[in-house]
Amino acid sequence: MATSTTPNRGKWNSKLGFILAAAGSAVGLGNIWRFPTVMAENGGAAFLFIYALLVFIIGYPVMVAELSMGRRAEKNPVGTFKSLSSNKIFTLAGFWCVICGIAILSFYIIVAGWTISYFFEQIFHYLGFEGAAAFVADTDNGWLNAIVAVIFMAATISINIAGISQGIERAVRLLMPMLVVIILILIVYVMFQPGAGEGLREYLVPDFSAINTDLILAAMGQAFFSLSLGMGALITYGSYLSKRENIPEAAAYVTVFDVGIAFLAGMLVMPTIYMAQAQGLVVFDEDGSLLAGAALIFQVLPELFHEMGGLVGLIFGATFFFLLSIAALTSSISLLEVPTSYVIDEHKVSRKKAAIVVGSVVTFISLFIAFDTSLIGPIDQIFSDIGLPLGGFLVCIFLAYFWKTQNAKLEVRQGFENIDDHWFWPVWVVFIKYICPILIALILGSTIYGIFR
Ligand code: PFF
């Protein structure tokens, strides 16, 4: 169980720096684009209920597990699984993390690119350049998708090359509160529009008959995706964490912040969908499913900003998409950091070279998605709904039965001195040994059974 201390590896400057970076990773397109879309496709409030339950029952314990493994090993996911146990088979779990990171990032940058396109769409619309506005709004334009995705990846790579700088930490400190304020103002506006009440009801009043295995799988996938779990992002971020910090406390902040933003985003988007419907826009199919799928948010929200009209509409619209790109950027950095840190640690390549090579490979893969955006749905489903929970399952099994909880305790104790007297530890152990892996296995198992039945 050799663990090396690598003095030259980066470290977060402060506790706040880490929490902001981890919250930045968690809060992203998953909250504002994926969550409302998946929820609207899965019966609204019933989904919200199951999602919130799974976040706290499975997500939070797994987050503590990932952070403590990463901080102990001070390595990327592959190196972490390799170094914390003499059983090397789990190195494969580390590779699974890297593969999921690459797959998810390859569609993530396409959607993130749309946030850039729509920033300009809002400006062009305000200026009356309707041709240009329609051009940048076309999410089926492969070349445009490719160009904005490349721009977004270039921004991600350049930040990863610089490491986790004070600049990013400071930027997130300013931008995250701005995001919250803008969302709150938009919610207030939407609430007074016709149709919004129906959307709010759909969002907040659960119809428990809508709960089925598909919904539960989607809610579990969303919990993992939104909290950045199951692909080693938080193993990697934990590897830069100081031994002074209290891991369960930091994880609690990140979880609550992430769920809070997702909840607010739902409060904005669900009523907006119904509001758009009240205005005659077709958003639902005859069978009740959403028409636009992945692009829904990019069709309904811009309409809302246009409706607001004038300079106010422009300010809201452009700011919203700008902030959404920032939220996406602070997440894509962490997605790229997983394979990049693997290449740096395991192949002794410089950070600069590693980030450029990995970023270019991911961009190449994403070009296929740029020209056929219908690939986003299946790739997202395979890697987010199945891949991430599978990664989380492997983390639980590895920690509980190979690294062992008593070793985890030695790690978590640093920064959490009264761990022996605290109820947290015995409860967490039960979750990580039994409840989380059994629940994940049951949900994944019943889905796979459903597919082959
Ligand atoms: N949590 C991010 C979001 O909600 O947009 C996406 C993500 C980032 C997923 C990092 C997984 C990950 F490791």
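In this text, the rigid core denotes the largest set of C-alpha atoms whose superposition between the two forms falls within 1.5 Å. Positions refer to the first chain, counted from 1. Worth saying up front: this structure is predicted, and the values here are computed from it rather than measured. Compared with the form predicted alone:
When two forms of a protein are overlaid on their rigid core, residues whose CA moves 2 Å or more are considered shifted, and residue 398 is not one of them between the two forms. After superposition on the rigid core, displacement of the C-alpha of residue 442 between the two forms amounts to 2 Å or more.
The Cα position of residue 207 differs by 2 Å or more between the two forms after fitting on the rigid core.
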Second form
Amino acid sequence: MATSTTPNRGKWNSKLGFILAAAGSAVGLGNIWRFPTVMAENGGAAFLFIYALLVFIIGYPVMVAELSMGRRAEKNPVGTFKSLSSNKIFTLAGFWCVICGIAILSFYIIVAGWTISYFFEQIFHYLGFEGAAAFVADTDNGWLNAIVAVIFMAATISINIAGISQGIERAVRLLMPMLVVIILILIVYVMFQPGAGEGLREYLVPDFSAINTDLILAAMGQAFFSLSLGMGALITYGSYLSKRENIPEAAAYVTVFDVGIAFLAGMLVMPTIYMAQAQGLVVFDEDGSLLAGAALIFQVLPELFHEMGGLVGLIFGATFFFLLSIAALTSSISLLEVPTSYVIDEHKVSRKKAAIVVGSVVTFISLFIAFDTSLIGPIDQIFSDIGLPLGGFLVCIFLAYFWKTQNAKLEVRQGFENIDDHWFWPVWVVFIKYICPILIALILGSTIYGIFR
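For comparison with the form predicted together with 4-fluoro-L-phenylalanine, produce the structure of the form predicted alone.
Below you will find a single chain and nothing else.
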């Protein structure tokens, strides 16, 4: 029987705390700057329908798998694989999860730091300090990138040091409701602006003729990445989950929350893009595609807020980048927790020391990226686009054919007593054994093919 050998690892105080933390891990910058434009360019609401369907077909079963593994072992990803099977290959899978978390966090804190920079850029522009505004908006400035990354990491470390219930749970109980409220307020404002209606139509009106293999693969990839699967975050968060909690129910809440936030983000970003176009700003690139990612967030939208002018432009712009900072922080907390929990469990180090050491190592790596941001793309491809589906695939194979679904059933039954008579179990077994591995392999294969073709 797998038991924890590390005392005082911490537990979630409540189901709500866990749900908000897990949803916070999933809700990051990608939900706000990638999902809306991907959806708009792939059939609008038709993509949303396919995406939501695939979130539950792929994401939800894998999430249940990761949570049940983590809660059973009460350990980090490495300790979990090691505890649940003697197969050494899957111990390497646990290490891969930890490495992915470290690599992603090393560039994520730089991009997250830019949201802080642009928060102040809006303030400096409003005050007429154009020199200062231009300085903080220079994302090619290595020293500035390093400084804001260190600041963001310091905030992340301080939350993780405080522990599970007093640090992470307390933070997300404040940050996640704040995130939702800010999005809703900004949506209400944008809806009454010129151009917003066109953006809303592009976002919500379905074009079912756009449904093809490429759209489905794009939706599959977005569904997988949006839930933070394959990097050990949910294994780690599951290790702090009470035995009384119903894992399938909790995973369903997290999944619905993530889809809801992604949808709301689109309700904000797409009308804002077309609002920018109505102001005369360029929102399409040379091949006719909507601008997305950093080009959209750190070029087009800041200029839009400047064009709005006055106190309204300041409030909207500063609030928008504050929103991005919150979204980034809820994700960076979970990214840091994965390697931190590994050091705590496997090397019997105190939480404070583990968080500081791991955070320092990640920050040191990020300094190289800060002075050469062209490294972000390749690192993202290796550890996000390829690394996360690979991790998710290994989770499915491990649970289905090495740890075995019957052992998972014994764990899930705690908190879900009538599982033997419920339709969930036989359906979930089919998905985790066959459907999810096949679909994830398709995502992985199409991604690798797209990179090297």
